[in-house]
Structure formats: C-alpha cells, structure tokens
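Only one chain is given next, in structure tokens, and it is the form predicted alone.
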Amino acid sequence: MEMGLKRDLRRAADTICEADRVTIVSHIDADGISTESILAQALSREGIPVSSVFVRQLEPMAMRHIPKDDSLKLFTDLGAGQQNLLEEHGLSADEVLILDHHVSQPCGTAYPQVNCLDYGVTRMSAAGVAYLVAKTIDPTSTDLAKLAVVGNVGDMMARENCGLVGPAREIVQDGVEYGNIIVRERDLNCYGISTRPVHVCLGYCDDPYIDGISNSTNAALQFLERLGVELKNPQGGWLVWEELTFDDRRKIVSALAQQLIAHGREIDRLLGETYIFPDETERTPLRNASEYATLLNACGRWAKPKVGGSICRGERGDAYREAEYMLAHHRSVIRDLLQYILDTGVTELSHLQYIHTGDRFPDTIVGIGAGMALSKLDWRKPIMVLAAMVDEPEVTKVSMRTNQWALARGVDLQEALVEASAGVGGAGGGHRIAAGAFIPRNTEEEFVDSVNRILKRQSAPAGQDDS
C-alpha cells in the first residue's frame, strides 16, 4: 500500500481514537450503509460512544440533520465534495473527518480527510477506506472486510474488471483468511447466482448482452434444456447458480460463450469473480456480495437504511424480514420504473438520452431504473433521468449512468454533472460511469442543454471544439 495513504490511515484512526464521541455521517447506498456499519462497530469494539446519521445527499437540507455538538463528525461516502458547505455550516477542521472517494471539492478550511483518489485508487470505494481504518485502528477487525466487499460491489467498483483491483482485493483476502469470504474467480458474471433459478438470472443478464437469451427468461430456459443440463432439485424446485455441478456450470459457460461468438461478440464480460459468504444461508440474498448490496439498497432508497445498518450488525430477526419485504416491494417499483421509461419513450440529443418522470417515482430509485434501461435503449448514449422532489418541489433531482464503451470514448458523467448543475446554481457529483445531481426545478431545459454540449466536447476527437 502506498506510504502516504498508510500516513492518512494512521492519522484518521488516531483523530477517532482521540475523540471522546463521534457522530458517523454518511450515505443512503449500500456502499454507505456498510460503510457506517464498519465504522460503528469498530468504535464500539474500542469503546467510543457513536451514534449515527444518514442522508441521501450532502446538500444545505440536510445539514439540519447534523447535530450541534463536540461529537467529531465523521463524514463518510461524502463530504469531499461538499466541503464548502461543512465551512458554510460553521464546521472547524477540528471537528471533521472525511472518509470518501469522491472528487474532492477545494475549500478555504483544511479539512482532515482519507480519500483513495489522492493515492490513484479509484477501484475502491467508501467502505474499502472504512475498513481499512478500522483495520487501522485495531488489526484483528478481519471479520469486517465482508462489508467492505458489500460496499465496493455495490459502488460498482469491481464492473469494469470484473472483479475487485488494487487494495479493494487485498481487502477480499483479509476476508478469506478470516473464512467468512469465499472467492470463485472465474464464475459466471451474472446477478442473482445465489437466489434465481438459472434461466431467470441468464434471462435477465445484459452485461454481457447474450443474444438469443438476454431480456427472455423462456428463451433462456429453452437455451439450457437443449444443453441437457439439471434444473431441477429432486422436489422439484429450480436449482441456483450456485448449487450446479461443476460440469454443468462449465458445459452453460461453454454454450454461452460459443453463443457469444456466434454473434460475433465478446467474451471476455462473460466470466468475472464472485464474493460468496458462507456464513450467510444459501437461497438467500445475503449469500453473496452483489445481492447483499441490493438488500441494503433497498433499504436505505425506501428511507431505512438504519435497517440495513442491523443486518450489516448481524440481526437476521425482524430486521431481516423488514429488509427483505423492503427487497419486494423495492423490485417491484423498479420493474415499474423501467416499464415506464421503455413504453413512454425517451428524448434523444446528439450526445445524451433523458425521460422526465415527474412524481411519479420515488428520486432515491429513479438512477437504478436509469441503469437497468440503458441496455435496452440506444446503449451508446449515455442516459438522464429527472424526477421531481416530492418534499422539495423547487429542486430537481437528476440521476444519469452510461456504461464502459463510452467510458472509452472519453464519457465522464461526474464531470459533466459538475459542470452543468454549476452553471444553474445546482450540485452534482458521482463517479465517471453514475453520477447525480441536484438542480432548481425551473432550469431543467438549460441543465438538459448544458449537459448534452459537454458530452459532445468530451466525446470529440483531441483538438475538436464543442462548437
């Protein structure tokens, strides 16, 4: 690991070492959830009185949710671009420490921060830095790498390699000496191994795009009959990924890829390594890290990401059949939300897609739908959903995502979003691949606009104008 990171570390965990208590801020997703989960039992574990505050989005609003005290605030999965609201909020350096991974925004207040960007680690997310202060602060706090796979899979560190990089798989090693991960590093790169039956989890496979098989579960089933492979347990029931046999995983990844090529497309998304926890009961969503983060997703998008702060704990009680009736009702409205994009239709620029949803869906959900449509729109374009906010109805949130091929092409929807919500006395922030933003109601079409002309210039070959 790079020196200066060490240094950060070892200063970050002497800063909350030294605090009397600490109040852990930080974000709604899974990879903010588990990242406070890491955070608060390590505290605990030390004997640091902590308490906790989520929210969705660092923004003026929400800072009223930041208590007034001399608890050390502990910023994790934002903050580093927000800084000039903790100064605009009155906080000191003295009393902030920030946890992220985000571009880290210039601020008059030397803020004390840990974030992995500085050291070139952009494979990592929150968590990953949680989990390695943790480990910082006590060495032996093994046990809560899983988290922190939890969080990275979730932030989508491991989509572009398929499969976790850098420190956030020397994280993943902690874990399987520990014995509560355990790693199949050539499986099928597919979601759902652990709870769908298998033509279910290839129908709805789009990365890679299987033709003949993705967007049709009866095609998929019709697919693996004709492989002669088993299906079915001896009650009946359908067999998971995960409980094939060994040869009939490698006769479909086989028939897969030939069909791959047949179509004359790629194979090398086709393959990728899982994060599997044995300690978790098989057919559930807990079993593995990708459907893990979906559960805390749904938590935390449904306003209870304290509920998924429990199951991160260990509670399989009613917090788990709270989160799991959450899961439901959170796919539910999804495939709701995708129905809607698909049949209304979406805008389409030069440069960008977009579909304006009103109040029709929750905004803490609109960019999981915008994700899951791209692939079955014009993919190459990078996709914008708004939604209004239903308790702030002059602001307009905006989710946008795009995908690796555009990513290669010079695609950065952080930057863009940046940006553009600037321009209209907005906020945006996010990752090259997914970003947000939040912007005034009455500036969607100029945003729109703004968004579209910096796509083209990041889009044009070198020495090309915008123009």
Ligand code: C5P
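Numbering follows the first chain given and starts at 1. Everything numeric in this text was worked out from a predicted model, so none of it was measured. Just so we're on the same page, rigid core means the largest C-alpha set that superposes within 1.5 Å between forms. First, how it differs from the form predicted in complex with the ligand.
A movement of the C-alpha atom of residue 92 falling short of 2 angstroms is seen between these two forms when the two forms are aligned on their rigid core. After superposition on the rigid core, displacement of the C-alpha of residue 210 between these two forms amounts to 2 Å or more.
Once the cores line up, the CA of residue 237 ends up 2 angstroms or more apart between these two forms.
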The other form holds:
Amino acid sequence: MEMGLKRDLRRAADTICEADRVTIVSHIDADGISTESILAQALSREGIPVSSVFVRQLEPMAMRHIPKDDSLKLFTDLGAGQQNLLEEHGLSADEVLILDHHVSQPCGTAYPQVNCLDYGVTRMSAAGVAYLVAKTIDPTSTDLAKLAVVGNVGDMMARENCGLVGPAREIVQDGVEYGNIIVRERDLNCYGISTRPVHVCLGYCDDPYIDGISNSTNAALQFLERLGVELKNPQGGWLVWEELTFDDRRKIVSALAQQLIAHGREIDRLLGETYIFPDETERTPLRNASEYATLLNACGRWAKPKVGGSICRGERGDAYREAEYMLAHHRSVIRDLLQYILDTGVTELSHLQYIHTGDRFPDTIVGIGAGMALSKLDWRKPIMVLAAMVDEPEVTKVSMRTNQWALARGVDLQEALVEASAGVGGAGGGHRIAAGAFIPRNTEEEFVDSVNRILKRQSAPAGQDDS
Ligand code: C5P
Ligand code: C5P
Ligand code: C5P
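What would the structure be for the form predicted in complex with the ligand, given that what you showed me was the form predicted alone?
Now the full complex is given, and it begins with the chain already shown.
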C-alpha cells in the first residue's frame, strides 16, 4: 500500500479513537450504507459511542440533520466535494474527518481527509476507505471486508473480466482469508446468479445482448437443454447459476461466447468476477455482492437506509423482510424508468443526449436509469436525465452517466457538472464517469446547453469529435 495512504489511515484511526463520541454522516446508496456499517461496527467494538445520519446528498437543506454538538463528525462517501458547505456551516477542522472517494473541492479550511483519489486509486469506493480505517484501528476486523466488497461493487468499481483491482482487491483477499467471501473468476456477468433459475437469469441478460437468448427465457431454456447441463436439483426445482457445477458453468459460458462471436459481438462483457458470500442463506439476494448491493440501494433510495444498515449488521428477521419488499419495488420502478426512457426517446445534442422525466420517478433513482439506458442508446454520447424534485419544486435534479470509452476521449462529467451548475446557481459533483447536480428549475435549458458546450470543449483536445 502507498505510504501516504498508510500514514493518513493511521492518522484517521487515531483521530477516531481519541474521540469521546462520533456522528457518522453518510450517503443513502449501497456504498454509503455499507461504509456506515463498517465504521459503526468498528467503533462499537472499541467502545466508542456512535450515532449515524444518512443524507441523500450533502446540500444546504441536509445540513440541518447534522447535530451541533461536540462529537467528531465523520463524513463518509460524501463531504470531499462539499467542503465549502461544511465551512459555511461553521464546522472546524478539528471536529471533522472526511472519508471519501469523490473529487475534492478546494476550500480555505484544511479538513482532514482520507480520499483514495489523492493516492491515484480511482477504483475504490468509500466502503474500501472505511474498511482500511477499521483495519488500522483493529487488524483483526477482517470480517468487515465483505461489506467493503458490497460497497465497491455497488459503486461499479469492479470491471468486466478483472473485477476489483488495487487496494480494493487486497480487501477481497482479506475476506477470502477470513472465510466469508468466495471469488469466482471469469464467471457469468449477469444479474441474479444467486436468486434466478439459470434460464431466467440468461433470458433477462441483455448487456451483452446475446442473440437468440436475451429477452426470451424460453429460448434460453432450449439453449441450455441442448448443452445437456443439469438444470434441476434432485427434488425437481430449478438450480440457480451459483449452484451449477464448475464444468456446467464452463460449458455454458463457452457456448455463450461462441454465440456472441457468431453474431459479431464482443465477449468482454459476458465475463465478470463474482463475489459469493458463503455465510449467507442460499438463494437470497445476500448471497453475492452485486445482489446484496442492489438490496441496500433499494433500502436507501427509498428512504430506509437504516433498514439496510440493520442488514449489514447481520439482522435478518423483520429488517430482512422489509428490505426484500423494497428490493422488489425498487426493481420494478427501475424497469419502468428504463422503459420510459427508451419508449420516450432522448433529445440529441452534439455532445450529449438528454431526457426530462418530470415528476414520474424519484430523483434518487434517475441516475441508475441513466446508467442502464446508456448501453441501449448511443453509448458514445453521455446521457443526462433531468427530474423534478417533488419536495422542492424550484429545484431540478440532474444525473449524468458515461463510459470508459468516452473517458478515454477526455470526457469528465464531474468537471462539466460542477462548472455548469455553478454557472446557473446550482451545485454538482461526483466522478468523471458518473455525476449529478441540483439546479434551479428555471435554468434547465441554459444548463443543458452549457453542459453540451463543456463536453464539446473536453473532447476537443484529442483532435476528434465523437461522431
Ligand atoms: O456517490 P456516487 O458515488 O453515489 O455515485 C455512485 C454511482 O456512480 C454508481 O451508481 C455508479 O453508477 C457510478 N460510478 C461508476 N464508476 C465509478 C464511480 C461511480 O460507474 N468509477
Ligand atoms: O465496443 P467498445 O469496445 O468500443 O466499447 C468500449 C466501451 O464502451 C465498453 O467497455 C463499455 O464501457 C462501453 N460500451 C457500452 N455499451 C455498449 C458497448 C460498449 O457502454 N453497448
Ligand atoms: O445522483 P446520481 O446517482 O446521479 O449521482 C452521481 C454521482 O454524483 C454520485 O457520486 C453523487 O454523490 C454525485 N453528486 C454530487 N452532487 C450532486 C448530485 C450528485 O456530487 N448535487
């Protein structure tokens, strides 16, 4: 591990251990929830009193949830990009510690911070940083690596083929050694490997689009039957992907790869690395990192982040039932949102495509829909979704997503949204590949044009446009 990171982790661990009590302020998504759970559990084990606040974004309205007391305020999975707000709110450097992976905002007050971007680590989420702090406090807390993997996977830090890399990879290894993570390399990169019958899992998979299989569970079933693999258990129930034998999984993956190649498609997105949790009940969404993260997102994005927190702390009874219910709801609304975007169509500008979903979908999930729609639209152009904020009618939420292809050509959504939102009196932030903003409703048109101009400028130095 990089020396600077190690030193800053030690400093953060010491600051936390010296605190009389701690308030964790975290984000409502899977990464924010798993981050909060890692730290709250690590601190409780040290006997440090801790309470937690979840916010959907660190913005002026959210600041009133932060207690004015003498606790150490631990800002996690947020804060780096909103340091001026902390300053305006009168928070001093000695009562704040930021653990984040978002791009930092320059600020007069030097808030102590552990931000993986400062050490060139771009593929690690806040849960990774939180875990490294927890492990610095107590090297035996490697049971928490599992939650860090959930956070990292939830924030899309794993990539096709290679999975988690760098320090995030070392965290996976901690979990493997502890015994609550099993890594499967070059596994099937489809959602639902622990919960869906194999033919349903494949039929629902449309990224990559597999000709003759995607969108048809019947065709998927026939395809599998032709391969002669064992699809049912001795009781006659359908097996899920996770339960198939190694040989059957290999057989299916290579047949799918052949199918893709036969149709002139690339196979890189077919394979991924999966992280299975052997300590969780089989055939539940808690059995692998990707489904676990979606469950946490479902809790957080629908205003129940603490239910997600209970799940992370190992509670299963009522909390689990509630989370399962929210997961079903979350998935159906996201399906509707994706369908709405594809049916309605986007408006194309020279350097971006956008759609306004009005008040049809909550602002907390439009970013997820943007990400899913991108691969089905013209994926060379960043996508923007604008949404009305039901509880703040004067404000519009903006979410943008792009991909590695565009990043390699100079696109930086974080920079674009910070600059364009500042120009209209709003605020934005995030990552190069995924960013968001809040803007005054009456500036939407001007804002979209401004982002388009900035994206054009960003693509210019490469001496090519994106046509
Ligand atoms: O806070 P924020 O970090 O929540 O954004 C998380 C979202 O950003 C994820 O849902 C993911 O879509 C996206 N993301 C990504 N690649 C990164 C960082 C974030 O796709 N390197
Ligand atoms: O197809 P190509 O290899 O040029 O794709 C490069 C990148 O573009 C992929 O790694 C992926 O991030 C993105 N892409 C996408 N949706 C597609 C195809 C590619 O998001 N359907
Ligand atoms: O909300 P959405 O999923 O689109 O957010 C994408 C990324 O942008 C997240 O990392 C989020 O924390 C960040 N963001 C931000 N400021 C905003 C809105 C989103 O930093 N006003």
